[in-house]
Amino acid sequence: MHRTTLTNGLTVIAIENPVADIVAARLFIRAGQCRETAEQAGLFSLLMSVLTKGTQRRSSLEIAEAVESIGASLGADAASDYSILSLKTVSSDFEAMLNLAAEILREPSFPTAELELERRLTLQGLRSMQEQPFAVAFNQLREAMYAEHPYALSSLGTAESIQALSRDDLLAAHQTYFRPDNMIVTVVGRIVPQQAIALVEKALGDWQHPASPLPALTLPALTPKSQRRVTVQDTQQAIIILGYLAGSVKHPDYAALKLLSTYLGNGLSSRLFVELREKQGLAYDVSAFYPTRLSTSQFVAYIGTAPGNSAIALTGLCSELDRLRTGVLTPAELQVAKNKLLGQYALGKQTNGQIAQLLGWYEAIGLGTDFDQRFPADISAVTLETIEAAVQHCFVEPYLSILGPADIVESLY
């Protein structure tokens, strides 16, 4: 792996992988949902959806033809802590695709017609989410947990914020955050690292960053406070979600909580699946997750169950989280969780795109590329005592979101 910083502040990470004649690249911008206000919720999701729809020199159709004529792929997306432009192509076409990506990043035109189309699609997506019981219940939980924090809202935003966003808002966000000293480019594939770096410098090296510094990222402090929220919806299953505010990726409990989420909710052999679905027959769907976040994250366990089983399902879900306080995780269970997590982590780095994504992501959220080696070591070093300490720190103030028919949710509230 070669890592360098160009004179304009842009970070380049290049890895040669000659197995297949493919090159994948990821162009990260250190700005995403965490930079949004409630009034502009969904800004970066909308911006990235329009970004590839026109430049000062090309229309949306011309961009699509340039990509598809060589069998390449190009996509853009926004996440909680970053935005990203992704590309993949055969080695011989990499320079052309990189130059196109550079043009899109530096000279987007944000055509009004394309903006209005993406606005309509986003609003349709938001309406569709209202018909998905888990999405409604999870949004309710997230809003309770995060309050005024940017993570409180869906990355798509709200109907009100999306309708209010203008082309000028997109231009202002682009001008503020799309600058070389706020970017990381990762290139992985059949290309010599020095050549990859030279091509990035040729395409983006003359892009000068503004003299003004980036706006400081100031996020509100979060104080855990138990809450229970319910939504009445005439559905064929009840959704019960239990959540706790949890440490960021840089918190000392991070590795232990990753193992706990694996133990509880990862796969058909996970604790929640075996106990609540296989043994008790309570769950249509049951799992747990702990997202990797730059700011305060959340540890979430959930179950979808028949409305008539809601009370016992809620008791079972809470009991499985509570039992961890007594240190009942055995050494064998801990080792199985480690093996599962480390095995899946290794399998998640099989393709050039996966490697480019992972290393660029680590760099974008301030962990550095060496976190790729530190993470497995941190997981291996977790002990039962480490697990117990993380449980005592995290599982203190529960947030509960319940969705289902009126008679069910009212009895649980």
Contents of the next structure:
Amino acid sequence: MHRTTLTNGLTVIAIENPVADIVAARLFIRAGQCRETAEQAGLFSLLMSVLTKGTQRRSSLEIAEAVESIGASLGADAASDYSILSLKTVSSDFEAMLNLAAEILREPSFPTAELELERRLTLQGLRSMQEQPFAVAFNQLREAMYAEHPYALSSLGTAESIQALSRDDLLAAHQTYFRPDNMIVTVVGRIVPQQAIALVEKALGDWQHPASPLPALTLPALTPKSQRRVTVQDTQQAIIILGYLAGSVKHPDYAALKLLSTYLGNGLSSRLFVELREKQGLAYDVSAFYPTRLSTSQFVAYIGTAPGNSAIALTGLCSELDRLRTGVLTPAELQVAKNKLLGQYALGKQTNGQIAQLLGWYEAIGLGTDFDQRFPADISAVTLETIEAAVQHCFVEPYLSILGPADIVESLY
Amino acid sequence: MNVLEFPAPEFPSPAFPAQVVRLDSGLTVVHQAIEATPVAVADVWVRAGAIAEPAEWPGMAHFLEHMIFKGTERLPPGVFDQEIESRGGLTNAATSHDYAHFYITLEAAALPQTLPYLAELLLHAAIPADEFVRERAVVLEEIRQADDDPNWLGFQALSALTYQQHAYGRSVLGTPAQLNSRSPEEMRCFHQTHYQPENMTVVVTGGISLAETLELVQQSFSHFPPRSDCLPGESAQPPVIKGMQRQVLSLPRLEQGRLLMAWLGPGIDRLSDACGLDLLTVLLCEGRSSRLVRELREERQWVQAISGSFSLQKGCSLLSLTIWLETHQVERVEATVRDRLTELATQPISPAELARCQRLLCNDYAFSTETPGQLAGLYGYYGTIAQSHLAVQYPRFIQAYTPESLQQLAASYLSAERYAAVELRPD
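The form predicted together with the partner chain is what I want next, because the block you gave corresponds to the form predicted alone; please supply it.
After this comes the whole thing, all chains and molecules, with the earlier chain placed first.
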């Protein structure tokens, strides 16, 4: 792996993988949902969707044709902690695509007509989300847990905030955050690292960052306080989601919570799957997750079940979480969870795109690429005592979200 | 296997990078060593999808896929999952109309210890009566979850309308009433009929040699279940869409209308035509510069999104469009799509547009053959519906098209009058 910082502060990471004639690149901007105020929720998502739709030199269609005529892919997205342009090309087209990506980042024109189109599509996207029961139940859980914190809302924002965002808001966010000293570029594939770095230098090296420092990231503190939220919908399945506020990626509990979510929710042999699906036939989908976040994360367990079974499913889900508090994990179970997590971590680095994504992301959230080695070491080092401590910190104030037919959710509430 | 005949394009045939070995039992093994990877994948494909189901047994193939994981006389339920996952591996399965397949992905060194477990499950599924009842509840939950998804409901309605009485038109999940009428005995009969060597392809890719693979497969897949002879699957003729087939579904909780349109394509015996329909799908709706996305989403702004899909199947493939839009736009959007199809059938596309679509699909093919798991899936799929080596012919078939041959293809498959359409409307 080659890592370098250009004189303008841009971090470049290049890894050669000659196996396939493919180059994948990721251009990370260290700003995403975590930089949004409630009034501007959805700002980065909207910004990224308009970003690829015009530069000082090219129209939306010309950009699309430049990408699609060579069979490349160019994606733009906003996530909780970063925004990103993703490229995939055959090796010989990489330079052209990288130059296009640089042009998009440096000289977007944010055409008004394109902003209005993407605004309307975002509003429709928000409505479409209401069609998916899990999304509705999860959104209400997230709002309860995060209150004023930017993670409270879907990355699309709200209808009100999307209506209110102006072209000036997009320009201001671009001006503030899209600067070389706030960016990481990762290039992985059939390209010599020195050449990859030289191409990035050529495309982005003369981009000067503003003299002003980046604004400090200040996020509201969260105090866990148990809550229940319900939505009545006449669905075939009731959705029950249980959540706890949980440590960020830099929290001492991080590795232990990753192992606990693996133990509870990862795969066909996971605890929730075996107890609630295999033994009781309560669900098709039952699992747990604990996303890696720069700020306060959440530990979530969920189940979708026949409305008539929702009381027993809720009891089952709660008692599995409660059970952890009594320190029942055996050394063998901990070892299995470690094997699973580490094995799957290795399996998650098979494509050029996966590697470019992972290393760039670590750099973008301030962990550095060596987190790729630190993470497995931290996981291996977890003991039953570390698990116990994480359980006592995390599983205290449960947030509960229930969605289903009226009689069911009312009886549970 | 059937010998299939294809027109010979002018482009040289790429060498098939994998080995195909037919064992004495009749079992097919496909292997490709990939030196740079520490990962190995075993993906077992069985010609036991929903089209193998007797007419009275819809949902059986998929339900059996669930029950395979419920153990054998020697392997209690859950042991297999533990053995794979505690070694850091992944396992799962899927069922469609033409196949069921079961795969494990893990560190290459762990394959010799784990493949025997997968073989044991597949060949000796016990299908215990109590597990049958419990797992049926899980499948009923899967159906409930699908019934809450308007996209799934829309696609099922479209398939039923397009394929009519053909098994491709049925949901692989079956219905609760159909599943409740089945017994463990019937499922064992279905299993013993179809999980036989001549119906199975074991694909192994990644960091393991051919010799080691063959020895391992030979040992693991040696004792097949006693043969049974359950009712045969229906052998319905491929359907023909006569005129326009139309259905309007009003759904509660729908926030956004949909228009779904579908055309029948050829079976795998006309792979060149199928590849051409893939090209036409891309030309119509892949990317902002494609015809329908550009006109309907970007310029006229009549729709929120359009996606096109071409699904290659053994007997009869499907080209479908899904368009997200407000209900009041349906009429003019549908008329525009029909106009564009008429254009395709009457005017050759420009060489530049053809080149764009060809390059996009050939690159997509390269992008989707990057990992051992992707390769195993590709070889297994083609091996199950035809022959594995056809998988790598795909770019050649794509490259062979000319504006004229594509125009001819559009004229023969994509009628502006004969197709199936489903509208989803908010209740």
